[in-house]
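This document starts with one chain, in the form predicted alone, laid out as structure tokens.
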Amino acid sequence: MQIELATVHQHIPIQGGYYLLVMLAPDIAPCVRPGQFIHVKVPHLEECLLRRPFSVFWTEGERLAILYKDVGRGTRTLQYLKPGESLSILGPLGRGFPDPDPGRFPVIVAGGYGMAALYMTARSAPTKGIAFFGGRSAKDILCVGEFEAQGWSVQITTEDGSLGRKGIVTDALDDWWVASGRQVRPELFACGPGGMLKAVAQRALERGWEAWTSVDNNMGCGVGACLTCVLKVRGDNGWSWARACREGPVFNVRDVLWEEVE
């Protein structure tokens, strides 16, 4: 973990209020593991002391990319950054996804821009599997081409039916399981809203799947000091607290007390 003054290399709107921000970060970028995140000090927002956490979408050499959406003052200010400007980033942070088990069939489940935290896993997986993307509408389905270019089969579900099948992402996951999933030993990698992760975890536990989830708890300091992001995990005495920013954000589904997740 280190602090670096990164330089904006590319900053473009994608669709539906989502942006791709590519930075030059020669110290941090080569150290990032799939599923890790960085903490960004938003320029031109000096009155806000806390950094903002962002999953790392991809790294290539000294370049590091994130995807974000305008959801508040921080991200609204961030969108005005121009190439050549500098910003302070802290990272890489957290415990990311493990390397996919070469003896299992990899399955990705992403809600909204949760796919950003999963792309590096998809890119590095020795076996290309199937990815389920879900969102409220077509504008929430991102980067399908990037996953397909890596050899993944992508199935899309939107709640309003504007792209792919109408429904929620676990509908498609269930249908795949009935049609062909039983013939393989799946290993799931999931990132998205808490309700989606809970539904995925329930299926993984019932069916004996190996599964990893990246939780999206609100974070303050990002380094384990403020305890804003804690969640309950199984422990020797029943349960204990874990910090999403330090012990996570990636957890094995067997370790989380999902009945406590809203």
Second form
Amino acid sequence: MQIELATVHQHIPIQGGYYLLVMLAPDIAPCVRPGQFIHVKVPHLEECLLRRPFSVFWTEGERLAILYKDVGRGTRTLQYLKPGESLSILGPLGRGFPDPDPGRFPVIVAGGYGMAALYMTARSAPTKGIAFFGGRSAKDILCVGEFEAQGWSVQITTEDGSLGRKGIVTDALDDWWVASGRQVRPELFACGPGGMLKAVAQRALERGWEAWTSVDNNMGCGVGACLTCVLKVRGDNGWSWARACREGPVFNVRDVLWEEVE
Amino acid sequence: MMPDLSVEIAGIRMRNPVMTASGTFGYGPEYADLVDLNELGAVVVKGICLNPTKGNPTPRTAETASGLLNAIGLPGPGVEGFVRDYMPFLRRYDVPVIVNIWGKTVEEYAEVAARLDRVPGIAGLEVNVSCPNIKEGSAMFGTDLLMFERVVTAIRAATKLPLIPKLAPNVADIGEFARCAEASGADAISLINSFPGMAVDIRTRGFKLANKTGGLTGPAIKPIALRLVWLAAKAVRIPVIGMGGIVTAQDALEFMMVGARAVAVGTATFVNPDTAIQVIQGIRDFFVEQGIRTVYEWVGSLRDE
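With the form predicted alone already on screen, would you show the form predicted in complex with its partner chain?
What follows is the entire complex, opening with the chain shown before.
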């Protein structure tokens, strides 16, 4: 964990309000593990104090990429950042995804830009499995080609039916499970909105799947001090708080109190 | 010649006048990978009460213009948990550790103080009488002069440790509370705590915090804090620790110039973990530039006829 002044290398609009930001971060980039995040101070936005957390999409040597969507003032201001400009990043932060269990069949479930948290796992997994991508419409389905190039079979679901099958991502997951004859032993790696993670968790718990979820909670300091990003996990006397930034953002589905997740 | 940045506050010798503000630095380990604790003037840990507490539901914070509104609600390990889980870590450092304490009753405050009294490695106690996010009692200790006097007097009787009440900003006459602290046996005072505030959402028509209201911190409150520190410092002879929106060395120097012998960096640490270190360096640079040899030369040097 360290603070680094990174330099913007490439900044590209991908589609529908999504951007790819590649930076040079020679100190932090080589240390990132799959599922970890960085905390970014958005330049030219002095009146918004806090850093913004982003999953690391990928790293290559000294380069580090994030993928983000215009969702508020921070990300709207970030869009104006040009190659050569610098920005302060703090990272790598959090506990990422574990290495896939070689005895299980890897399954990725991604909602929208949630896939950015999963690509490093997809890339490093020794066995390539199936990836389910879901979104509201075609513009929310990102980087399918990158996952396919890593040897993953990608199934797409959109709520409006503009790409892939119409429906939600767990519909496709359910059909795959039935079609597989319920014979495989899956290990799920999931990232997306709370509702999606909840639906995935419910299935994993019912069916005895191993499953890991990366949560996208509002965050303050990113290092465990401010206690903004907490969520309820099972504890000694019923429940306790866990910090998404420190104990997470990746949690085993068995540990989270999903009835409390919105 | 290098200036001497060391100060003494309530009998606590600090190598420089910059401390962490309670609630913004965890209990120490959270930032230890990023900040050398030994470079700080003092470490002030997050508020400790008698028993373990879970704090408020989420959402607990909301960003506002140049500020941060919080209603964390003082989750913590309780006094035994703190001493067991964090003091061994903190004792490894050569830095004064100031424990911030709070309670729901006068007796609870005194009990926490008594239990910490003989714990090795604790340099002093800061008393939170004004967390705006605790429903049961705590806020009125900071805004009701008689309650304030009772709690400070009770803690004074329970401990020999240096005692530093942290004043609430939302009172009519801050000087009254400063003088009351001094008369009740406080060795120093610190101020300000967060200022009560609120944020709402026009789309959901709801509150942005689960607790509905919270405490505002960050640069947004700095002018408020500066005035109150100035007034409090004029009211008492005991040292004053100033805080509220400090981001830069200039901010810290302003607080010291109006009368604070030391300062604390709070919300800014969340943004840049090494803010306190930068502030210390900036104070040193300014003193060198101005030919100022000691902190005492600068404290209270405001032209105030």
